[in-house]
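Next up is one chain by itself, shown in structure tokens, the form predicted on its own.
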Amino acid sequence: MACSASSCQSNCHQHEEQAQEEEFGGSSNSISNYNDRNLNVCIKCKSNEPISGGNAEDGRFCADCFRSNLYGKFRLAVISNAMICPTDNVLVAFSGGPSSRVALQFVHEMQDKSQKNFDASRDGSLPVFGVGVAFIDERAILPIPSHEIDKAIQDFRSIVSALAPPRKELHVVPIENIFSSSSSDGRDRLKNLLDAVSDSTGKEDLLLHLRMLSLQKIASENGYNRVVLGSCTSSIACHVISAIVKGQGYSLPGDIQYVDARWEIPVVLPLRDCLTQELNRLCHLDGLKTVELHKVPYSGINGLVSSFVTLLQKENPSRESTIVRTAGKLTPFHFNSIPEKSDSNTTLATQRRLKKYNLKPNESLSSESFCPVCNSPLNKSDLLRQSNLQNHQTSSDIFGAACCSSCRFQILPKDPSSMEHFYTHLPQLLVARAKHSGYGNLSLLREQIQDFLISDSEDES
């Protein structure tokens, strides 16, 4: 508290200093020793020494409290948003990096606790959710020696097998499998598709969308009903900035929530409130093995934004959190919550939590039409363009008109002949999505944009 003297400078805290001088006999050395003692203990347990190094947030806690605090963020996100229920079967996307490694570890610990509760219950009324792990093999398109990826896969198998029961299956699936069951044919189609995209940012974004399609395919074929991503505050902050730059502001609120149920298998982000630095520190403290494949760094918009956010974070360790918290105030979509279901195995406590933390989406932002490439919800201008789909003759024209403005600008070829070539190499999943949300649902689109259409009588006048 600042003193009230007229000549006082603001925030001088004179009264506090005087109180400390009185408490320690007026000795400045005693005050210094008092402050040093407080800086050298964990702010939570007040007994252990805080961990050294890292950012200011890390240095406030001892190792045990730091881990407890990080796991608490994860658990609160899971419970508040009903990400994992006892009857679920969860697929963890695993790349070997710190984020996915911590996500796998925390999900495993939740499952281990559920297993102990099940074993302790007499009637076995508490089922244990299942866990699987998926790795997307991208050696067909990445300049990484094949033996390095094989070595990484061996490490992944040892990491997953070392986790305590229940057993977790590791799915290693080449990314080209979304094109064809034949690996050689799928590899050729994948390369031709990416070569048809001239923009470096568009090529990176298309590859990101293909990864999600692969995860969805693995989950659907193996009976999983949740996909867990290791996206953290740092990666989401980069996405917020890059999405704004790319003109994806309308769909941005749907991408950064804890739950994204627009997909056939809902996607959840339990590490949304955790920083990359925190995850790296936890892996170091707990000896969690990570496997970093040397991938090509981002270029174009994605690379510039990544460098920019990294610079901001160095200047102020709270910048990434501020970006995500600010973007989090945007109104979510209707698909940003797990759909309600009547399940006898869902406990009353879980149902209460769902009601307590239920999102309040703006129904005016509800959209039943999505971009066939990136699956972003379409805004009114996109829907107006789709209303003219019947004027197009070729399938490639229909597909292009069904896409959002960002994908049309950065991913789709501008030349009509190149567009036809691009369309022929698309995965069937994308083509089917375009047919479902595009010309196969024109009546619904017309109802949604009826107020913006000009009637024949108005046109004649």
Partner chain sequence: MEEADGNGKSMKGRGRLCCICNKRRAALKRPKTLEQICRECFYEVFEEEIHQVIVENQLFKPGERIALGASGGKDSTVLAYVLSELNRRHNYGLDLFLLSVDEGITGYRDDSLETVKRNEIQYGLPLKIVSYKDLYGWTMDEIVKMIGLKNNCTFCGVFRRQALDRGAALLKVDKLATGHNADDIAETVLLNILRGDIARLSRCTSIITGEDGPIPRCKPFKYTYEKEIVMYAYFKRLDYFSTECIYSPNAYRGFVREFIKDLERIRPRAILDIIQSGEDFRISTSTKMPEQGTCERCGYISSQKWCKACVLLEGLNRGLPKLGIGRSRGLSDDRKKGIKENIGTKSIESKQCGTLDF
Given for the second form:
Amino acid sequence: MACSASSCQSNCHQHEEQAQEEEFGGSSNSISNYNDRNLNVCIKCKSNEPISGGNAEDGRFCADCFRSNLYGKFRLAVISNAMICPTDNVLVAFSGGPSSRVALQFVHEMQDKSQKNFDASRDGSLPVFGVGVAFIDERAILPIPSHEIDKAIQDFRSIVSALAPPRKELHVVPIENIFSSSSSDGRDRLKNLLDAVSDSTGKEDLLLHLRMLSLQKIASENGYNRVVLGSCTSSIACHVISAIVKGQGYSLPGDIQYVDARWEIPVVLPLRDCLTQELNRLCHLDGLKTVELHKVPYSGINGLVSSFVTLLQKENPSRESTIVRTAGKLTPFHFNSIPEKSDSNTTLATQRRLKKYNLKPNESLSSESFCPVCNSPLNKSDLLRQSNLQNHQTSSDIFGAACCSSCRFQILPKDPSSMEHFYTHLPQLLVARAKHSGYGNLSLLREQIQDFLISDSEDES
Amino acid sequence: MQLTLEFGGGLELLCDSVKIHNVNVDPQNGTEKLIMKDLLSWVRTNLIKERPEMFMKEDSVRPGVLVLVNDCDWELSGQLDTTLEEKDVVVFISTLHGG
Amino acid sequence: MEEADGNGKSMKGRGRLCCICNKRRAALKRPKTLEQICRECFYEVFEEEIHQVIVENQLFKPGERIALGASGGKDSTVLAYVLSELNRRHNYGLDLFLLSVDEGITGYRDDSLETVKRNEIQYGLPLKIVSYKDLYGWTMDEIVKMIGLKNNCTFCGVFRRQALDRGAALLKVDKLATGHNADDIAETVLLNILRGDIARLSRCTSIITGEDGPIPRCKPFKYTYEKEIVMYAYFKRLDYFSTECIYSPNAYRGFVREFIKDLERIRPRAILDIIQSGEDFRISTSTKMPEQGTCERCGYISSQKWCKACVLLEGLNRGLPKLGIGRSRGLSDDRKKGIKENIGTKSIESKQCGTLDF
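Give me the form predicted in complex with the partner chain now, not the form predicted on its own.
First the chain shown before, then all remaining chains and molecules of the complex.
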């Protein structure tokens, strides 16, 4: 049970250590298993035959140990980062692909176990966290026949309802719902918005940001307090490289931690340490049905990056992990931990864990400004540009100036009239973000870039 | 059509270390004009003696190989669609070698 | 002007005008700005941008003696040409020298050194050549004969770094300028990510490095695209040598280079964006940098008892070339103890070759 309550009576600490051992077992094997591999037994239980096929990494474990190792990684991530508490209500973002399918499965298993604990404990002192599932219907913009999506949604309903109780709600929400207006009008606005972006990479990335907006909206409207994403080592490795290529080195560390609480509803990545091959393998082994709806291949920069990372991974099976580990050494942001609840008595256990895993909760108060489009923290030069803005500007200019340079380059239209057009089609939620964020707070902004302003003021006066 | 082709930046090593080739290339596929796309496949077949992947990737030059037509960057003349004319000088330079 | 693009196809740019002077025929498209400019304007913006980088970053001070790392390749040749030109034009007041390393690679370095010797005369810059044979008693040819093609770049990289410092000391220069260009730096950022080297990652985008060492190094071409360097060398008919080192198969670095060239094709700005990312990385300053001491054997700076070059050399001389190769991280404790005496070689496996030593 992934709890962080001091009153917790399940043996999560025991599990925790066990999971940890598994983790270390996994990593040290890269050296020791060269000797063991020839013996043709699972390197963990030393009795069963390892599962065959795939790359060398997979071949080490028998099916049971493989499964428990993978679940162990998930569990360790959840526990050591206090991702889920007994009182939580968790929304799993589900696309139908293997990663989110495994995320759903594991969250479900965890819930199932704590439900059993709950039933056994009788006194009902330990609530069981709730789970919901969200599927974002993108038929408005995807070149996929409607009946295929309808069929997939039916499959999803049966997948979700087949999971053991407690019942999980499946929210199927059209992406155009990010606009508060009527759905047909929303559809047009969405199309107009995406059409205004000329760069194909920019279009893909904007869609990604809108997807997150949509998840946040579903979560907040339905009383969830966590969003679980299926991002795995492989997809995070791709994100690391593409963020670097897009000049987002400053904000990158914020995107790739286990916890990302910059959003209204904190987002967690419990599969951060799992490779895509492992997730595919689990789906295969356990017959978890997957439906790849969004399998529109990436183009542009994202496509290049993903084939580059695939090539590297082929050359060296631990490359993706190395990429994520290196980027993981960059300093995270204050929002990369679950915010502490002021009222709760959870803190003692949480603190112990945080200490154990050397996490620093909220070491400094928020002093970041964020890009209203991608919600990335802005670097110094973005802030500098923003602070130099004249007062008499149109609202679309102000919005544009509040964006990070990457979004300005690949998403925002260059000429003023298209920008105006783009701005009018933005969801209100994004526009509000711009007003709400750093721009309104010039004094904070000036504080952040004080050093720069001093040298600058000489020119001004 | 008479053309002068020049290979530099290490690309000459792919064609017997000869830098300058005076060649005669006719328009391909029964068309009237010769475009760079056709010239590239002609070069690949007739001049490149080894490691063609150092020169080409798919149907264009490998990224990192600069092309100049009459001393003008082919990015200004339409790259693969650039039309060639009699006595044109086409230069290929690899940027991938050495520091 | 943009509209002319469509029609211009058949004109091969013959009619297209430079967007700076609006008089002469455009000769290239700048990757940095996508401007179409003529040769003369290109020379001007190319040189002026480098001048600005030098001034803004205060790379040189008047009266300094500067060694230019010279391999005979495109980057160092253009560096020598442009710096001597700018030194004259803007009265930097620098004493410039060419500094070359002779690794002892037949058919590669001997040929490229001929180029450097011609550069010495062409640009009127005094040339100093330091050789592995003189410094270490081994040529790369001899080293490769002994250790084979694997890991030879490790030896070469470690030896070259030190050789350049020794040559610079002999020339009594204040600083060493190298020809690393924007593409090289972007490549190094990605390589350091791929190989998990956070310490190098934090340093590799600095325009000046080694200020705490014997000879600071700087990279005036940090923001200069490789494409423009090659175009410049071509238009100016500069004399440079271009062959890949015969001992560097280095497929891995090749992947990264190719990736960067692919990126440049669809988004030229990506190269500068990668450098920007490298500059912006949040790396905690408390990341431990090894304490610098001196090598007990040769007196070169070293964080260990012996410097890397001496460890490698000892291996060669004792006929145990594996000494000092590979990383110590990840080894079990007893194995770690076993090789304790020759660490100080952290993550130099698959170390880059060529002139790329950060």
